[in-house]
Structure formats: structure tokens, C-alpha cells
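One chain comes next, on its own, written as C-alpha cells: the form predicted alone.
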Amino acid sequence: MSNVIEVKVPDIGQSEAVDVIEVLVKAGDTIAVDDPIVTLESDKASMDVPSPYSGVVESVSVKVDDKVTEGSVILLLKTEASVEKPAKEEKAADKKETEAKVAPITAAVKETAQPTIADNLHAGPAVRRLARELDLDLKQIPATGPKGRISKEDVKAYVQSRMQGGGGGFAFPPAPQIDFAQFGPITIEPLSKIKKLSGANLHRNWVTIPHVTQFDEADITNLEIFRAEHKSEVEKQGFKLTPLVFIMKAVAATLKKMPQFNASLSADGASIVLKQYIHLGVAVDTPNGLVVPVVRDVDKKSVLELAAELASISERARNKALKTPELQGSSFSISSLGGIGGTAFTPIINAPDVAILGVSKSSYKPVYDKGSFVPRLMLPLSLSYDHRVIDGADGARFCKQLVEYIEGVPLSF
């Protein structure tokens, strides 16, 4: 037989009426014993309210800002329980019993009482507790409750933004600060203006996109025999012809191939942005730090057109005479260490593209061809790519058509 009863606030701890901050059931709710059903504050603790029993709430008797003492009404609650008998029935024995059902609950307030005052944050149990299961800091959780309470809601919307790319990522603990000086002698220099912006961009995409980095290799013998047939001939006219040029053509033989490399992230995540243009940037080492032009329509223009536009825009950037929107409106990365060395590295995603491919410096290996080794010279690509649009099997199908363009470009201008 179902019963309405009245649930009360239990014994608190303390006589003077305390605030309402959050009211966690509403009429139609079914609750389980111990589920919370308020949240109170005092000027010295914050506790959860567990019902002492299961059932449906029926109506709810208090509201935010409320002030309650031990006896007032919470909420009528519908349950199948026997809860309590006439008081003339009533027993020394029942008494006990009922006085041992109450303990545990009132013990219960106590324990998850937490002060607030220390922090200076206002937020209930409930919410602290759901703060330490994400491991956030709850200082970094814009509030909007009452009285600038930080209310589930804020912790979600908060995880939520997050999610979507805003503000950076979760919360890490601070660098701790170190006097290098007790060890021995130190210089100190500041970090230089291009590094400081880039170092903040690197940040942001490296903890907001999941990266995977594909590693292969491609034969440019060919090409360099090529290249070197013709190096004089290009410098006649004034720049170089380096195996980048022949790479961003094959990079944007591919794109066009595979479009879904060619793209970005829509800001809420739910769509891709597939780009009908190709756009490479390409990264620039000066002696400010690491600028990233963009040398556009790739797939439009010649070996020899791309030689002297990266010659150009590299001179440019090294002299700090780039116009910002020469930074701008990269659809794919490449960043080349070739001339410098290294095997393979895992070069971080210039968002909003979606990949970056990095090259790294050739050597000749023995390739096994027709039964015997032959000596190849074999150029070590590193493709990363974000995996909340591409997949490991997408990235290595990339990585082979790349491989057979680079291989098999036309070797002429």
C-alpha cells in the first residue's frame, strides 16, 4: 500500500536556520534511499540532504534561497515503505528502531558537510564531487547559481566548451617556479615575438587535437638525378629548385585524390569544411622563429612557378616583410627539416587544417630489386593528421598515393 509522507530535514548539527542553495528533485522524480534531494549552507559548511527513503516525489515544499531547520519539510514523497505507526502504538523498541534509521542519515549530512569558506568557492558536495571525478579545477568554472554558486550545470557547460576546442583544453597545474641560479650560472633571454605566439598556437592544438602520425618513405632517386640535370639552368633565373616544389605537387595530386585531408573541423564539431582550393603552408625557419606562408593554388601552377614563389615568400619571411595575409588560408602543412637532418619527427597540426606532412633528410639504403640490392635514395615522410576526422586506415592510403606521386611526378617543367 503506498503512503505520502513528509520528508524532513534531519538533525544538522546545529539550531540556527540554514540557506536552500540547490534543490536536486523535482515533483515526478523517483528517488532511491540516500539519493540527495537539497543541498544546504551554513556560514561554515555546505551539505547534501539524502532521502531516507525510496519513492516518488509528489511535490517539493522548498526553494533556492529557502532558510530551513532541523523538522521543516522538504518534499512529500509517495513510497511503498512502512514508515510510522500511531503514536499510541508506539513502542520503546519501534522508538529505538526509527532513532537507529535516523543516525546513519544524520551522520551522513555531517560527513559530506565541506567547508567553503577556505577556498572561498561556493559550490555543494555534489558538484565538488563531481568536479574531483573529472579532475577539474572548480577556481577555473565560470559560475552562475545564486550568490555565485557553481551549480552542476556551470561544471557541465564548462566540460562541454572544452570539448568543443574553447579556451584551451582542461586546466593543468601551473610550472613550478625554479631558481636555475642554485645550481650554477644562468643567461636569460626572452623569448622573441614569433615564438611567443607560435608557443601559444603549438599549445592549443596539440591538447585540443587528438594527433596520429604516419610514418613512410618515398625513392627520389629519380627526382634528384632530375634536379641535378637542371640545377644550374634553374639558378640562372635567380632561386633554387629544391625537392619541396616537386613534394607540394605531389602533396596537391593528393589532396585532390583524398579531399577529406584537404579540410577542417567545423567550430561545433559536427560537419567538415572540404575546401575546393589547395593552399600549402609552408613552414619557414628564420632566425625570429618558426613562420608558416601560404603559397596558393599549388595545383594550378608550374615546378618552376612554385620554385621562385617559395623562394620569394621564404626571403620575406626571413626579412619579417610577410603582409598577414600571406599567413593565412592553408588548406595542408608541410614542414621540411631536409636541409637539416633527422630520420622522422611528428609535426603538429597547423590548425584548422587537419594534417601536416614533415619531411625529413634523404639517404641512400639498399632496396631489394630483381634479386639483388640496389642503392636507393629514400626520403623519410612523417604524415600526422587529426583523428576526429581521419582514421589510421585513410592515413596510411594517403601516405601510399603520396609516395607513388612523389616517385612517379613528371620530371619536367
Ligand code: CAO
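C-alpha atoms forming the largest set that superposes within 1.5 Å between two forms make up the rigid core. Residue numbers count along the first chain shown, from 1. What you see is a predicted model, and the numbers here were worked out from it, not measured in a lab. First, how it differs from the form predicted together with the ligand.
- With a cut-off of 2 Å and the rigid core superposed, Arg318 has a Cα displacement that falls short of the cut-off between the two forms.
- Once you line up the core between the two forms, the Cα of Val367 stays within less than 2 Å of where it was.
- Fitting the two forms on the rigid core leaves the C-alpha of Lys26 displaced by at least 2 angstroms between the two forms.
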Given for the second form:
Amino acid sequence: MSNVIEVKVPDIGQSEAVDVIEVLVKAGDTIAVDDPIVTLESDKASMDVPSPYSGVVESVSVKVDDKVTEGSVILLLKTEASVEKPAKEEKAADKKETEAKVAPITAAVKETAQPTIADNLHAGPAVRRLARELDLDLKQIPATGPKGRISKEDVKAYVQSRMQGGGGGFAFPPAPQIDFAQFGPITIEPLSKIKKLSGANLHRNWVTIPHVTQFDEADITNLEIFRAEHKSEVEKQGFKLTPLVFIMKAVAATLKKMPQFNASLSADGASIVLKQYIHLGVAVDTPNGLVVPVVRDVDKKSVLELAAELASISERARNKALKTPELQGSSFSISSLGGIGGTAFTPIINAPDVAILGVSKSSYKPVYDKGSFVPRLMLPLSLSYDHRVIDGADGARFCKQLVEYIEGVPLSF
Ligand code: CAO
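Show the same protein again, this time as the form predicted together with the ligand rather than the form predicted alone.
Next comes the full complex, this chain leading.
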């Protein structure tokens, strides 16, 4: 006869709550005794919790980032095994023997905890096991999980990239371990959480996407005159009218005309997902690192609405007050360093987007016009695109169209 039983967190050797960092099963899965069901992580270690019984998962009661302690219910399991006589201890009949069967489970949990402490890498035991089986060095695998954790997907992506040419004599050599103190005094500061997360993503995007960057310039002399005229009037409403909002409108118009830039490559690389919405990720510089909140439906919003929203999201990004959905769903991204300086740069694509626009600081340049040079305020643009999806000719066409739209953007609110 089958029972539905609660599988709980066993003795994990501490009373404080620990994080659920990976849920390894889902409702409907058939699992065997000792199959890992969740990975937990404390300040010191990560550990797999094995299933004490075989059966079919009815429902999972925890999700990633939940906090659990000994006794928290992990899942409901439909099992043929008797709860009093679990699979591992078929012969256990009295309380003493039942207690004895808990010991191996706890022991298994503790045993897997050690490697994380030893090598200071964030990876659950299941991931470590997979890496060992595939003879991979975890230090070489870019992490994309929370807190810079290496997930199974990271291992798979790494193997895939090696199979697609990352190996064959061109594999990356390990970064040398250098004691910089031998050259002079040093201090060591840990990277912020945001830097670790965005660093892993940037690394993956840079290494896995064939980037090309196309440069161009737009004449924003008239736009700047309009902006200067209305600057103080807009500032009275509590936000700034910068060139960026006009650029966002021009980008939205260009994306409508060239939808292959407002797209993602499917996971198998066989098709393009064209998006009917225009949600722009806007890179915001914060004291803790780069954050990319998303401004939705840019094509449907006025310049003034965009200016207000940009002020709100950049302030909340800097105060760490953004909610996760506000960081998701971009279809194209913009990174503006125009308020700082520089003449051009090569922005890294914010995957799964296929392109990103870099904006640098405008400056007056002599522009040849009808036989003479006239001073015009020129805005440098740098478009990085995924060459698997976009051809060079289309990259140049996009910039040409964008320049036309920026130069002709309606100068009104
Ligand atoms: N050329 C000349 N001046 C520019 C300009 C440009 N392209 N873009 C902005 N400016 C001016 C603004 O008009 C403003 O001056 P005024 O107050 O006199 O009008 C000043 O520079 C500062 O602007 P800002 O940076 O505060 O505002 P913004 O709307 O241009 O940008 C935001 C907002 C959030 C994108 C920006 O503050 C930011 O964080 N940028 C950094 C993004 C980043 O780190 N990217 C790198 C990511 S790695 O690829």
C-alpha cells in the first residue's frame, strides 16, 4: 500500500536557518533512496539532502532562497515504503533501530559539506559531483547563480562552449595565483554581491556571444537647444530632461523598423524570438556596481514619462530598492556614459538581448556643410550586436536609421 509522507530537513548540524540554493526535484519525479532532493547552504558549507525513501514526488514545499531548519518539510512523497520501516532500514523494528537509520542520512549531509569550505567555491554537492564525473575544474566555470554560485546549467554551458571550440588547444589557461604583497603593500576588499553576479554574467556573455561593435554619430544640436530651453521647467517637476530619454524614443522607433534587434536567440540556437514589446534595459551605475533595470513599453510613453521613470528607477537602483521583476524582461539595452565622458566604447551584450547601444558624451565638432565647416554637437553611438543573429550590414543600417531618428526625434513632450 502506498503512503504519502512528509520528507523533512534532517539534522544539519546547526540550529540556525540555512538557505535553499537548489531544488533538485519537481512534482511527478520518481526518486530513489539517497537521490539528492535539495541543496542547502549555510555560511560555511553547502550540502545535498538525500531522500530517505523511494517514491514519486507529490509536491515540493520549498523553493530557492527559502530558509529552512531541521524538521522543515521539503516535499510530499508517495512511497510504497513503510514510514516506520524506511527503505534503508527495512529490518528496523524498534525505536532504537529507527534512530540508527537517521544517522547515515545526517552523515551524508555532513560529509558533502566539506569541499565548499576547503576551496571557497560556491557550488552544491550535486554540481561538484557532476564536475568530478566530467573531470572539470570548477574554478574554470563561470558562475551565474545567486551569490556567484556555480549551477548545473553553468557546468552544461561550459561543456557546450568547450565542445563548440573552447577546447582543442585553445582552452583558457587557469588564472595564475599571484602574491601581490611581494611587490608592495596591498589591501584586499571583497567584491560586492552585485559585482560578483554581474561579473559572472558579463563574462559569460563576452565569452559566448560573438560581438561586433558598430560606431556612428548623431547631430543633436537642435535637440540640445530644445533641452536647454525646457530644462528648468522640467526640473521643477522633480526630475531631469537628459538626452537619454530622446535617444530611448529613437531606439524604440528603430527597433520597430528593425525587429531582429528586438529579439533573442532560442536556447538551441535554431530560431529567433521576435518580441512584440519594446522594453529597454538601462544600465545604471550604483556604488555597489552595475544594475540594469527595465523601462517597459518605451514606444508607448512620452519623453516626460520616460524622464520621470528613469529618475525613479535610477534612484531606486542606487538605494537597492528595485524589485526583481523590474530587472527582468528587457528586449534591448542601453548603456549611457554620456554624463561622464569618453568618445566611444564597446558595451557587452546584455543576454538574452541580441544588441546593446552604448552612448558617449556629445561634443562640438566641425561638420562640413555646403562648402564650409559649421560647429555641430555630435553624439557618439556604439552598437554591439550578436553576429550570430545580425549581419554587419544590418548593424550599419540600424545605426544609420537610429541617427536619422535621433536627428528627427519630435522635440516635444
Ligand atoms: N552627452 C553629453 N551630456 C550628457 C549626455 C551625453 N550623451 N548624457 C547625459 N549628459 C548630461 C546630462 O544632460 C546631465 O547634465 P545636465 O544635468 O546638465 O543636463 C549630466 O550629463 C548627467 O546625466 P545623468 O548621467 O545623470 O543622466 P542620464 O539620463 O544621461 O543617465 C543613467 C541616467 C542612470 C543612465 C546614468 O546616470 C548612469 O548611471 N550611467 C552609467 C551607466 C553605466 O555605468 N554604463 C556602463 C555599463 S557597462 O557597459
